[in-house]
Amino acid sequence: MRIAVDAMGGDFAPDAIVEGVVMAAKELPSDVTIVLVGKQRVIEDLLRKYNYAGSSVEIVHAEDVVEMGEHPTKALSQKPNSSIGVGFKLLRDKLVDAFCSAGNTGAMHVGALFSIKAIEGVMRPAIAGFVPQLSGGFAVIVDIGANADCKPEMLLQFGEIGSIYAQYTFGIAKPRVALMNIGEEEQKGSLIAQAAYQLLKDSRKINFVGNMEGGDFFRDKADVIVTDGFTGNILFKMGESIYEMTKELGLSHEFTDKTNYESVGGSPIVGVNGNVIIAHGISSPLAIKNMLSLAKKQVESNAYTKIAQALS
C-alpha cells in the first residue's frame, strides 16, 4: 500500500506534516509506504530533524505550492508541478493508493474532479465527516461543505453513497440513514427536505430511518446523516468546537475528546474514482498521523469501487 501526502499543504506545513508522517511510519505496518510530495531538500532536512532513518517513507519532488488563499482552478492550471498537482498525477496513474492533504480544500476538490474524476452516475462528489456518538464509534455525515445547495436527488445519492461508505469502511451491515431536519415528522422542513424525505423513504438501496434533529447529532440515531453542504459544514464545525470549549472550561471526558478534529484527522471526498482525504488547514502532527490511519482503512475497504459497482 502506498499513501501520498502533500508535504507542503497546511498552515503549519511542512514541519507538522513531516513530523506527523514520521509518527505514522513508526506505527503503520511495514508494507505501507508513505510518499511525501513536495520540495525534496526541505523534506529531507525535516526527516533528519525528526530522526527518521527508516525505509517506509519516500519523497517525490514537487517544486510549487498551491497557497491556502489561491483560486483552486486557476492555481492548479498555473501550477501543474505543485505538490497537489503532482499528488493527483500519482493517484491518477495508480502509483499510489490514496492522496491526502491539509492544503487548499478547493484545490483538492477540483483536483480530484479533474484527475481521477467523479464516479459515473455521481451527480456531485461530497465531503464526508465523522461525528462521534455517545454510544461509541462514529456516524458518517454527508455533505460537510462541497455542495452548499443541493437538489433532493443529490441528497438521496448522498444517502446511498454514505451508506456504502459506512458499510465497507466501518463494517456496518445495514447502516441506518437519517435526513437532518427541523423535526422528526415526515412533513417537516423545507420543500427540498420534504422531497428528499420521500426519495429516501422510497429507496430500496438504503435503510432509511427518517428525519433527525440537531439534538440527536451525537445520540446514535443514525450511522449516516444526510444533509446539504451548507448545513453540514455548520453542524460539523460546531461539533468540533466542543473540544476547545470544554478544554477552556477545564473539563475532560472521553466523548468530548473525540470531538477534537485531531481524533480522526481527515475527511474523505466520496463519489470520486479513488481515495482522497482532506485534512484541516490547522492540522497538527497528531492529526496527520491519524489521517494516515484513516487513509489505510479506506484503501483496505475499497469503498469507492463498491460505490461505482452500486451505481453501474
Contents of the next structure:
There are 2 protein chains.
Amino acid sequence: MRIAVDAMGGDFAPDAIVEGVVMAAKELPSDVTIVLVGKQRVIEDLLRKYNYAGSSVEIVHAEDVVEMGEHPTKALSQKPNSSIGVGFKLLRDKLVDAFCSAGNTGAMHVGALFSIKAIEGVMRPAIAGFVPQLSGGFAVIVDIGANADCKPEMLLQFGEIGSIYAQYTFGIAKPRVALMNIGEEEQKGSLIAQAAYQLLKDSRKINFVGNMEGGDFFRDKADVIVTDGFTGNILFKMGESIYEMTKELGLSHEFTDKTNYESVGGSPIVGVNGNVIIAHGISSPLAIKNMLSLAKKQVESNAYTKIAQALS
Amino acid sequence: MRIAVDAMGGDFAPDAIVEGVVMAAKELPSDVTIVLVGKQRVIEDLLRKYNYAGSSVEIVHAEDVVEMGEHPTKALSQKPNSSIGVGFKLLRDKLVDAFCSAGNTGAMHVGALFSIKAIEGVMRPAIAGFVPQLSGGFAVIVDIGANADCKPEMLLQFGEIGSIYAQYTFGIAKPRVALMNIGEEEQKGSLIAQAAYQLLKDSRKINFVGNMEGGDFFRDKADVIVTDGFTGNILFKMGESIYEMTKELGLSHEFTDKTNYESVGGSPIVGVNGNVIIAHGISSPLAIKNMLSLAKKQVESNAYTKIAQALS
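Can you now output the form predicted together with a further copy of the same chain? The one shown was the form predicted alone.
And the full complex, kicking off with our chain again.
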C-alpha cells in the first residue's frame, strides 16, 4: 500500500508534516509506503532532522506550493507542479492508493473532482467527519463543509454514502442513519430537512432511524449523521472546540480528549473515485500520524469502490 | 411589576412551576407580583405544599390546559380558556408585564403572534437564546428555532433586534453582532449567509463584526450571534448538552454549569409587542426561578418598545 502525503500543506508544513510521517512510519506495517510530495531538498533535510533512516518513506518532488489563501481552481491550473497537483496525478495514475493533505481544503476538493472525479451518480462529493460517541467509537457525519447549500436528494446521498463508508471502514453491519434536525417528529425542520426525511425514510439502501437533535451529537443515536455542509461544519467545529475548552478550564477526560481534531487527524472526501483525506490547517505531527492510520484503514476497506457499486 | 406564569405548562407542571415560583417570590423585590395562571384549586394546594404565605403571588384561574403534543393553532382556538390562552389575554390587556411558560412552545409562539402581535416592520419574530461565554457573561443568539427557513432580510433583522435586546437587557453599549458561518471571509457560506453578510455589513443600525465559526461559540467573538432557526436550534441544543455530558463524565466547572438550561431558565420571543418568555419543557423549579429573574430584567429594560422604535 502506498499513501501520498502533501509535505507542503498546512500551517506548520513542511516541518510538522514530515515529523508526523516519521512517527507514522515507525508504527505502520512494513508493507505501507508513505510518499512525501513536495520540495525534495527540504524534505530530505527534515527526514534527517527527525532521524529517519528506514525504507518506507519515499519522496516525489514537486516544485510549487498552493498557499492556504489561494483560489482553489486558479491555483491548481496555474500550479500543476504544486504538491497538491502532483499528489493528485499520482492518485489518478494509481501510483498511490491514497492522497492526504493539511493544505488548502478547497484546492483538495477541486483537485479530487478534476483528477479522480466524482463517482458516477454522485451529485456532489462531500467531506465526512468523525464524531466521538460517549458510548465509545465514532459516528460519521456527512457533510462537514463541502456543500453549504444542499438539495434533499443530496442529503439522501450523503446518508447512502455515509452508510457504506461506516459499513466498510468501521465494520458496522447495518449502520444507523439519522438526519440532524430540530425536533424528532418527521414534520419538523426546514423545508429541505422535511423533504430529505421522506427520501431517507423511503430509501431501501439504508437503515434510517429518523431525526436526531443537537443535544444527541455525542449520544450514540446514529452511526451516520446526515446534514448539509453549512450546519454540519458549524456543529462539527463546535464539537472539536470542546477539547480546547475543557483543557483551558482545567478539565480532563478520555472522552473530551477524543473531541480533539488530532485524535482522528483527517476527514475523507467521500463520493470520489479514490481515497482523499484532508486535515486541519493547524495539523500537528500527531494529527498527521493519526491521519495516516485513517488513510490505511480506508484503503483496506475499499469503501469508495463499494460506494460506486451501490450507486451504479 | 406583574409577571404571569403558566402554572400548567411543562413536563413537571404544575408542581415544579409552583415550587419555582415560591422560590422566586422569596427572592424578588416586593414590587414584583407573580400571577400564576391555571387551575385555581390545584395551585392553591401547591402553594400550601410549598408553605407559601406571602402576598406577592396571585392566581388567575384557567380551566383548560394546552398539552405538549397539541397542534398550536388548533389548541389555542379550541381552548381559549387554557392557561396559555388566558395568560396572553392578560398580557394583551396589559394586566401583566410579561408572560412565561414552560408549556407547548408552538402554542406560545402562535399565542404571541395572535394576541400582542409582531412589532410593525418585523418580518418574523424569533426566539433568542443565551450562550455563556468563557470570558464571562452571555451572548444572545437569534434565532434558536422559531424560523427554520430564513431569508437574508430576516437574518439582518435578527441582528438588529438582537443588538437592541443586548443593549437594553444586558447594558452593552455597542453590542458586537456576528453572523454564524463556515469561514471568516465574507464570500463564505450558503447563498443565504453570503447575502445576509452584505446586508449586515451595510446596516448602520448595528456594530457588525463579521462572520464567526462553530468553534467560536463560547469564545466572546460577539454579543449577538445571528443565525437561522435551523442551525441555531441545533447549535444551541448541542451547547446545552455540554452540562449533562460533563456531569456524566464526572467533570465539574463553573463554566460548564452555565451551559445548563437551568442557569438562565428561559428564552424570550423577540420581535413581538411584549415580554414573552418560553422555558424548556423539562423545566425544574430552579429553572423557573431563574426564568422569573430574566423576565424581571426584561420588563425593566423595556427592550421591546426600543425595538419597535428602532424599526419604525
